[in-house]
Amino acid sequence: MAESMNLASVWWDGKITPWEDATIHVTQIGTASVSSVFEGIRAYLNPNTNELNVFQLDAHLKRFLQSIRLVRLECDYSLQDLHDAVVSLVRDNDPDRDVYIRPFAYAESRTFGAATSTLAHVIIHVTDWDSKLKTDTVSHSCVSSWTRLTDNQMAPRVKASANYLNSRYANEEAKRNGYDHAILLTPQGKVAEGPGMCLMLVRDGKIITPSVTSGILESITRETVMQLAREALGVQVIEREVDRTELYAADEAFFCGTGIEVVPIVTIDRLKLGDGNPGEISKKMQSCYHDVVRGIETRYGEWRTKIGD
């Protein structure tokens, strides 16, 4: 693994200010996580050009202002003043490898009941985090104990800190039983996703995946995703409620997401799927998603935010 980048700032509620000066009073690190949403996006090197693309920056930028909205906070800054905050801020940094973008924001708090503001302060930070694309990487997972937390309760598809302590359960409740991930179902015992992921199965040369009403986050990589399989590969994608025998029944599977990109899924709760190998489409999507976020795949180029000097 290459050596860290070396970080030289971050955006802080409208200006780029230097990394050892990013910092909040330690009595607020956990009453402002109570509030606070963000964002993960990735920026990818293309071998051939050496540019720096930065992908699907406005869809995940118009989903944290949703989130931002959606907990109740007001934000001073339009999707324009935050797509202009992440390259500056991407410039600034002058990475020279693959980085991982994290727009945050968060209220002022005394306690954890309430925000002694209204007004969302909003840090965007950017850090290197290798890509898995085209490995040998691949998932041995299991059904989790834990149950997925539902839009009454902890709203999925808000993007909030928050939200992540039932993804947690799950993660290190698959780490402890030997395994590399977990899939959560909702509390009507369909399949939801993983901790972080969205899921993928593939049944006669289909693709199936659970509906946005089945507890998941409104994932902008699962729509790429789809979008990918049925205009770039010819596969029907269907979205439904997913029994968890599916699972087991499947020809193969796989996540996806800005963090994980696309990981086959060989095993579920120790049961082979297929012959125990990365399946075709999983493969085939792989391959394909790599070559569109990295720009070697020319269409799509919308998809793309291009980091110049």
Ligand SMILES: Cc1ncc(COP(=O)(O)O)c(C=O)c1O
The other form holds:
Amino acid sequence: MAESMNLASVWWDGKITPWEDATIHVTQIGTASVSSVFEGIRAYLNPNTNELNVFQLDAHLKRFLQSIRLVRLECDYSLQDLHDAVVSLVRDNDPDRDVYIRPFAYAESRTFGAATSTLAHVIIHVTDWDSKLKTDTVSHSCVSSWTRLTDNQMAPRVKASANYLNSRYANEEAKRNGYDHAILLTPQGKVAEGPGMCLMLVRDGKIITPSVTSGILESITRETVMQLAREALGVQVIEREVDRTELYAADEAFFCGTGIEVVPIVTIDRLKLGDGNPGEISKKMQSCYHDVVRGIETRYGEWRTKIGD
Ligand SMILES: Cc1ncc(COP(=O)(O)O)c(C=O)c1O
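I've shown you the form predicted alone. Could you give me the structure of the form predicted in complex with this ligand?
Complete assembly follows, chain above in first position.
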């Protein structure tokens, strides 16, 4: 992995602020995090033009504003304000590589959970996170003994920091037992998603994925992959409830998400999918996604925001 990038600044409540000056009082670390929500966005270099493109920027910012609203915070910034903030922040940090952009909203609070303030403070920062697309990364996954959160407890649809304790339990158990990733089921035993990514199965040449009411984050990569599957690969996609045994019966499977990108799953609970190698549709999807996010594929330009000078 290359050296980490130089972190020059963060965007904080409307201002590009030097990295070292973006501090908050230590007593706020716990309490301000309870109501916090965030996004994770990637920007990719196009190897032909050396231009950096933010992928699905407005879709992520729309979900960010929705998460802020659903935790009942008020945000002073519009979609356009946040779009401009991301572009100017990335320019200010002047990266010469792929980057990861994290908008984060929180409310100041003196207590855990009481709604003492409704004003969302917004921080955006940019850092490096190397892409694993077109590397040989695969996943040996397991079904977690932890169940996914439910909509009327802590809604997975909201990208709230607190939801990620559920993810942490599942991740930690999977690693401890020698797996790469966990797959979480709903309390009813249906397949939901991974701790930070969605799941696609392939059966008889068709992609099957849990529906948005299966305890999942309404993932932007999931939508992207479904559209690419239908339009670019000519593969049918079905959104529906998915049984646990369908995981084992699948010919192939892959995870998708901004962070994980597209990663083939080769075993689940030590049972091989297909011949235990990445499946054809998973490989085609990874290659297609790679070309689209980098802008090597010139179609789908509406998903890429150029950073420019
Ligand atoms: C729980 C969870 N599910 C799915 C995803 C994938 O969402 P997206 O494709 O919008 O990044 C993420 C990643 O952010 C996530 O944290």
